[in-house]
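Next comes just one chain, in structure tokens: the form predicted on its own.
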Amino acid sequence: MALTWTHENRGEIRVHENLEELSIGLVDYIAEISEASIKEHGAFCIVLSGGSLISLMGKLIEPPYNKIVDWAKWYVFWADERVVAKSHDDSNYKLAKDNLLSKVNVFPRHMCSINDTVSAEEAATEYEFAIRQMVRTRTVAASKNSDCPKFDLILLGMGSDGHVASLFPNHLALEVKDDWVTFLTNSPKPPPERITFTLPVINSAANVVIVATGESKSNAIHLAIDDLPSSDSSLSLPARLVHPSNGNLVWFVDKQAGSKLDGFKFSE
């Protein structure tokens, strides 16, 4: 059973026993996301990360997932994506595909990923003129807060040095206000060429999830979260600056990755 409590300004916190409990109440999430987004207006717009993410996104693929969420209706985006072939090992886009993706029945023609023939400059305009032409003929919704898209769910995982998408920890694409997706060619971890959403997009998503495990990531997530001096440099940091502006916040933690959280009393 997960710990849970709701932050004034950070959102909802569930701190789960282990990873299967985690993965169990994170598909459930998912699913019940899916179902709803459907119900509202006939698509479910969903934004993946890399990394751990996608295997603990893997019971979608068993019973009763595969069977009762709506494939068909999946829109599926990158949050962020390493400039590489999609055939790729480094392929964020491989990632989901081989794991997740090619397992169902989600249409290749509704997967929306980067261009991987040209520069990093190019992948990330062109990714940017794809996702706004989807706007504009209203297969993802308009954010009316901002110029944002308004995707229905973006799921993203977190460093140990607090970084979320490819938004890293004083790095410029932080700056980055006017466009959606930016470019990076001196990324802090390997591959240096990505892209990556800017947080303005991120900010404007209907629900966003953040996801860490491991002890490695207790520190970030405690000044990711947790109330901090208005001096305190870590108000800075990637993960503490995702606050949608007109949406959900949940945090997906489990154990090891909550242990340094001020609301943190796991009973034992």
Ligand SMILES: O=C1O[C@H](COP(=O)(O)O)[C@@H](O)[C@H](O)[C@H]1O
Given for the second form:
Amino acid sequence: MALTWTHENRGEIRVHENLEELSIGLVDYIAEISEASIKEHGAFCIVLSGGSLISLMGKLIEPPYNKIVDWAKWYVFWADERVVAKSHDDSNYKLAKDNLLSKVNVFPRHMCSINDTVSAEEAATEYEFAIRQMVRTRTVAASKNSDCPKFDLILLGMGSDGHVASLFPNHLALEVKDDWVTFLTNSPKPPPERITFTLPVINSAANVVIVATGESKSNAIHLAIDDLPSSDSSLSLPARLVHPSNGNLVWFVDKQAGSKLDGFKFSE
Ligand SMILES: O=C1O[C@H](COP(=O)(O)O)[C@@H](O)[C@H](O)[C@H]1O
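Structure of the form predicted together with the named molecule, please, following the form predicted on its own?
After this comes the whole thing, all chains and molecules, with the earlier chain placed first.
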């Protein structure tokens, strides 16, 4: 059983006993939001990240999820992408395609990924343009509170430095307010060239999930969630800046990643 509580302004926190339990909780949550979104507006606009998140979603390709999810109504996007060929092992698209999307019935035309033949700057511009077209045709909803798309669900991993998507601590990309997608050519984590959703887009989603596992992420999880003095420099940690203005934020962490949280008290 997960230890669950809601922090006044940091959302719902679910600390799972182990990875098996976390991945069941995560895919249950995804299936639930998928069903509700399809019921409400006929489609499910889901945003993926790369990294360890994809293996934690692995149960989606197994029964009962592979049969109960209405894959044909899924539209898939990426919160960030490495600017490499789609066949490259660093590609977030390839990771999701090989391990998840090719094993279920998501239409390839419903997968909105970057153009991998152009520069990072051009890839960001083209990707944003494609999403703007999908908002115009109402495949993706528009936020009522900002000039941003309102994705049904954005799934984010978090690095041990507190980065989410390709928004790294103290990086200029964190300041971008007017673009939906921006680019980096100096990512502190390789590969250096990336595109990423900006904070206004992430914070306009209907639902945002942040997943973090392992002891190496425990300090960043503490700094991203717990109350901190108003002078603390960690208040600008990227994961802490995720704060959906009109949506839900849920943290899925395992016992190791959650071990430094103020609310952590796991029954043995
Ligand atoms: O570089 C990236 O890292 C983060 C975190 O990855 P993880 O393996 O520590 O979970 C990931 O969410 C992001 O999409 C990716 O590009």
